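Here you get one chain, nothing else, as structure tokens; it is the form predicted alone.
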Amino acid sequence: MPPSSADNQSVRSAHSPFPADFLWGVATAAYQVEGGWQADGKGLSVWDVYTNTDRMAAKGETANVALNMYDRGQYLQDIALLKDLGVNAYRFSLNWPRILPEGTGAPNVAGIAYYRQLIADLKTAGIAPLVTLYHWELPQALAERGGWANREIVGWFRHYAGVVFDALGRDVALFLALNEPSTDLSFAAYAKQFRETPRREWVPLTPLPPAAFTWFPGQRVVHHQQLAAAAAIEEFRKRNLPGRIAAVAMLLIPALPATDSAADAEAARLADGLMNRIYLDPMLKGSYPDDVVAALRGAGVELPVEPGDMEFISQNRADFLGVNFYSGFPFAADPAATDNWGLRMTWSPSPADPYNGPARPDLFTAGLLRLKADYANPPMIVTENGTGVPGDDELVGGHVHDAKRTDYLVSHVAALGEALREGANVEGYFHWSSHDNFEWVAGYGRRFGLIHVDFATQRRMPKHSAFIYRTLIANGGRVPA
């Protein structure tokens, strides 16, 4: 089990801020890597429909095969690669309709058996599993009943979590309920827009998932996500399980004022509220931020908080916080914007820029220290951090020298080390991702992995960044001169 804050402080040395038992990991998500989309009684997820029916991903691609990790022979080879990488932890998600094909009801025995075997194989290799209950694999059957907009999903998710904990809870030390709730909402909004566009053409999302905050009006999902995560935590604790659980892996997006003007400062604060504080405050402070509630109310939106809800969320506080970090963005006031809360993101990406925004390791340090200062320094695990850059993953002469990813990795591990030196209570770091995989609406056109994958042949090959990550792990977060 990851060390406590006191243990962390006791084992850090002057040479490295990373304790000897720090979690060094890599991460994936079920839909992006498993394949086996109709195997052994699995039900449909919304992403099966987005890609197979709506053809929403680039070039009409699907993850029906993906990296073929539903096949044990294949994933055993991948576990061997992870072991050679030197990681001691692996974060992956469960595909909800693989376990409950209709989202509720009786479990699918074959689906549970697959995950039980995967967990056993990881542990045999000396790799600890961090299991995410939900990484956007919403059962299509539940989407047709309103999905996250239906308050009944709190009960549906509670039932699903209970099935998982009964089957796997004593074999897993770390669970996480929801991954990046805000991004999940953005993809759902994108799917709705895609279906309503007459030409139904794929248009890439901007690097900032909630680039337009119009998904808030009329939506009831933010509060339902909070309640569902709290319900999962309650189910976990009812069983007296030996591990720990997080409510969310939070997509932390620092919002910067574009200029020194008071208007831009206020715009950045509202952007921060819509992206960050609306999730962090209920979990860690017990209430929604007043300025965000006022902004929503001004737009005619009321969060559907019922009597007892906030007490329930507060009573089921997580054991740690998952933090996903990629970049931060500047915001300016834009009074002319009628559909974007008077906000304008002023960073304009060029074709050579990283897919998820500019490399800002300084904001990584600042973001973690902000959580320390504003939220009483909760135990944290960096559940995602990484990058993809056009042209960085070219296979040349049997090698991939992904220099930009390597630079990003080294600088962000150093930034994490600085946050640790300044007292941030961070227990682990998971690189996104272990492998190149299916990147949602971008299909197979964007690569984020340390391991190169030939999607036609399923051949794997570690990139230069993989060898550097192994060096960082072996040397306490440093690359020896």
Second form
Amino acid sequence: MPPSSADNQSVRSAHSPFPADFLWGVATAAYQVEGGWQADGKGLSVWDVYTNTDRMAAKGETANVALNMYDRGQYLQDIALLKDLGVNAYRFSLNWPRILPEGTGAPNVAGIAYYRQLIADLKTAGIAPLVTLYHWELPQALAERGGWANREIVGWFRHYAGVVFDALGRDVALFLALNEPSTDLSFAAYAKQFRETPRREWVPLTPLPPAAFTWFPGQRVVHHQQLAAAAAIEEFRKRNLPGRIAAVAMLLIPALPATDSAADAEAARLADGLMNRIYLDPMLKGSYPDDVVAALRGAGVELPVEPGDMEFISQNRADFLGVNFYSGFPFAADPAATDNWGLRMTWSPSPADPYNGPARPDLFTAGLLRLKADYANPPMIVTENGTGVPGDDELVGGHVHDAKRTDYLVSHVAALGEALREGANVEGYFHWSSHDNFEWVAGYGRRFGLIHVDFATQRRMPKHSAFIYRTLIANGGRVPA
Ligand code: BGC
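Show the other one: the form predicted in complex with ligand BGC, since we just had the form predicted alone.
Now the complete complex, all chains and molecules, led by this one.
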């Protein structure tokens, strides 16, 4: 007699929903960990300038040294720590001006050699690299030529991607073109504002800036990001490389109506369009969402779509989608917010709240299932998920008992397991981050790592959450009772 569906359910739930070849990883980004900001012919990125010249980060901090991972002696110790964690994959980014100091032109041999060695060292340790081409390390030379607002960036990025694929393409199974393009735009807007403010003071950004939607001209730039990612994918395909590539690691921000009024439902839908669908629809459905295009037009913003662009994006589809998830937020209609699409986010954090929003594992499951339902269940990898909470990272007696991060980790891995059970096509999970590191405009003051770092001595110390992650990995996503 065939088993009933109830029997099937109990058989499945007795087993882990995570397949044996699931990718369990941790993630970092070049500017946040490398240091070596002027080593071996590296050019400047916008972040080198934001921190050193503009002093835009908290306390005037820079990532000139950061975690010193440009030093092989240091990163080999870090790889040993990753091995102890039990991960089988590591996501990191390439620093564009380390490879092309001026953003275009001839490659810097030393920069390429560094990444080639890092990739070889990871693989020797049995850790698969997932390589992000761009995690906001825009060459300053290109920023001075208009950066993402200049359509020429599509060609600049194509050239850079080609150089990377020629040098490293046969050694890497997973590439990703752009990290969180929406946050990149938000930081560009923040920098612009910061430079225009007479009393240049650091203003905390909590939670993550809700994407480009606070910056109208930013909306135009989205189209250049789409084209650049598609151009990188085209370069990848031309070379018949063995691996796979994603266009983006998408910052997925579920947008909830603040109340059950029709106006708030409409506000949440528009917020979702401006933060999520404006990226997802062109890549996965071939066109920009109508309601977003109409809202942009209403604000006097026209996406700079030229004939053939949408076909080009559709012809160069990614192999998988990177999903970064931290939290979700409520939105309300606010007709007075004329400079912000007539809506506002209503979460007002207290000083004790997590930096990137409240823990909402339910929205993690729902977000992945929404991608399954609305976008034909693309292959997905969770390329970031994690938390930082004030007071959670105190070093006491040589130990960091980061209870809040640990709870977040366990509940979000369970939420991912739930999405897998419901059929979401997710192949991997990368925790953000392996180490405490340079948290952009917040400097070193906001910690997100499983491994504690003493930034003065470079001493590393795995936190409680690191031991729990190892247990989760070893036990198919569960902590044994
Ligand atoms: C970014 C990371 C950042 C993390 C924690 C993500 O938005 O990709 O670079 O450090 O969130 O805030």
